[in-house]
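Given as structure tokens, the chain that follows is alone and in the form predicted alone.
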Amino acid sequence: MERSAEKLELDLPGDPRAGLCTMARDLVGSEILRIGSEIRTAKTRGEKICDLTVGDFSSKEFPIPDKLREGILRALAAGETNYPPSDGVLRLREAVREFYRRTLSLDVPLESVLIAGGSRPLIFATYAALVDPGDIVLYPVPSWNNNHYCHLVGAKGIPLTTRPEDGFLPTAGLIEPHVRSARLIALNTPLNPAGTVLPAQALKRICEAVVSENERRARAREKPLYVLYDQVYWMLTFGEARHETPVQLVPRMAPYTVFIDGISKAFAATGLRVGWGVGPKAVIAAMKDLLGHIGAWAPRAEQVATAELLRDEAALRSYGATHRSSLQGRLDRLHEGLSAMAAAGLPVRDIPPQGAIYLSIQFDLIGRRGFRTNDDVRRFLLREAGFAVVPFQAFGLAGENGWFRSSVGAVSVRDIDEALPRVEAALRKALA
């Protein structure tokens, strides 16, 4: 005879986040999440919707490449569905090796390559393995995460507000007042979400102040100051932009520079979860001990492809080749759309794309016919036009400034030119 179950009441009376340590109980979830939940719930109900809103891709647009999905299935189907390595399968960890001193001139020993599931995890396990609670952890803003990755391991965070004049990018003098207190400084270029790439010129003088500061620290006998650079969009610049790194600029930022890095963007394979960090020997050894303990490892059949994929010149070359072209003409057709529209008069402007697979945008709405907040621009944009943005402030940028993300991975580009028209028809609306 079939037991009938029996409801549980599973929150505890009162409060039901009593039982939650402090950490758990301040943490905040991501905006950019909950918005992007927000529209795939209007989506549901057949609201027409551009949606800029997640840093993803939609597999129609942009298909992995098919060696990587034909490479996974060869794996699986050869039986590689085991527990990988705590450091990753011997092949993929060669193969980043190789991949990196062929593409980015860096000769890096094996020991110094780490493979997990995706760059987040990398990201976190750089902050868990070097900063200690009450360190001093500086980042621009906006940028992705590094508020909450401070919280998480109990960081003193110090958000550097950067300017639009900057393409919302870190200069030497933002950082160099800080860098004598500082345990890690939080890089990532091409930037997240501006969708800029930072200047040569600008990243040399900030890690000649990273040496300088290091230099120092080691006649004192002080903790070294360490550079996560989380260069995951690298393969995707545009035009004259060029992205360096720091390791090339000034070749004594290799001890302390963790690099993060992995197959999500390049290959629109957010889903593979293939990430890779590379660094100090030291450093990489503590990240992997403390991933192997949570279990963040890549699944091993996407590491086995990826490791075939990395050693295919030709392949990554065609691939990206495309890739790259798709991307680019979504952000110019965006930002040839919004600039006739800012020739026109209206109140909106953007910076011209130059990587990643975004375009910052600002509705200069803040103070006109009731818009007091970058929401109210946001809710109003999505009600009028069914344009779909997410405000700086979920990057860490303070002010009702406008500014907004705009990501064009899962969007056509006759959602892109669908989308002009009724923004234009929006703006003129909140002018009359």
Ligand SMILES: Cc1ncc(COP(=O)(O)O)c(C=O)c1O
Second form
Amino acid sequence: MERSAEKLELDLPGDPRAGLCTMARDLVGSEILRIGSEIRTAKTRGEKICDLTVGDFSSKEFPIPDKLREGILRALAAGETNYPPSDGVLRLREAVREFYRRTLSLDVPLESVLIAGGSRPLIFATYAALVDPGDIVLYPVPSWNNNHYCHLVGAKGIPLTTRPEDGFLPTAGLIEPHVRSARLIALNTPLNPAGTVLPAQALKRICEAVVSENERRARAREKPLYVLYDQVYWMLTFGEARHETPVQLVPRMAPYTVFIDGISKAFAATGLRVGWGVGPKAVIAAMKDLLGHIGAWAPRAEQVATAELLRDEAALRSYGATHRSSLQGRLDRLHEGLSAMAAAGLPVRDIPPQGAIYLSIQFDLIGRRGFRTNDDVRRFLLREAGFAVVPFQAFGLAGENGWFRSSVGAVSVRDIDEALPRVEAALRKALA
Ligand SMILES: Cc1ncc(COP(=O)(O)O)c(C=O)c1O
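The form predicted in complex with this ligand is what I want next, because the block you gave corresponds to the form predicted alone; please supply it.
Let's see the whole complex now, leading with the same chain.
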């Protein structure tokens, strides 16, 4: 006999959040996702919007490699549906190791490779394995989510403000004054949100500062300073830009570097959830135990298929060439259109694209005709031009400076071509 379900009152009386711990109560959700969902709602209302907000891909514009899709289906059919080993499927760990040896000249032991459900869990695990509550973490701003990871582990984050003339990338001069007190430096290149690439010289100087600080710490028997090196966009560089790694430039960085990487961006596979971390064995072992308790493993079939993909040099080459040129084509189109507006005297500038899936744009409207904040500008562009971008404040950069991230993974060249005249008209209207 069916019983009628009683409607349960699940909220605490008064403040429903009163039961949360301090960390959870003070946790801030992603501003980017908030803006992204606002745009999605507007689109479902039928508004025409060039959505440059979310750092994701449309699977129509950017399909995953055939090899990956077919490999997953084959692996599922072959029964690869159980728990994976907690450090990842052996075939994939070996494939990552070979891939790094082949493409980045990094030769690491197998115990240095850990697989997880995307790179986010690995970033969290790096923080959690290295940082005690109250420890100092340095991170440049704008950058992606370091403020949130600091909050999760109770770190004292020190955001270091970078400059547009440096492509919003950190310099040794910015980091050196804090090196003595820090436990971890979080670096990301190619950079989300700026779409710029850390030059070899700047990275080398940062690494040399870390190595010399660690020599001092070794003598003083203090814990070393580590670098979290998030290179999830490293396969996506354009033109002259070249991706470098700390360990290639300064081999003595090997004991202090944790690499973060994965398939999300390089293979437009954000929903498949496969990432890898590569680093010192003891750190990786601690991360493995931590993620094991959370169960943040990558699905087994996806791991098996990723191993096959990473081993297939021809598939990587051909997918990589198409993927890069599709991204670069969109970024260049945006850059050229905005540069033409700047040349025509309109208040906009951008940084030429070097990598990742982003373009930094400054709409220099603050202080003119009622524009007081970046959010005023954002809303104006959305309303007048159906042009949706994310202010750099969502990446921890304080100040109403008119800088925005635009992400091209979910738009077509046509979307961009159609949006540019609308942006131009909006800017002219703002000046009128
Ligand atoms: C710099 C950076 N690191 C890591 C990630 C997370 O990627 P994943 O999908 O592998 O968790 C992102 C996603 O936007 C990112 O921009």
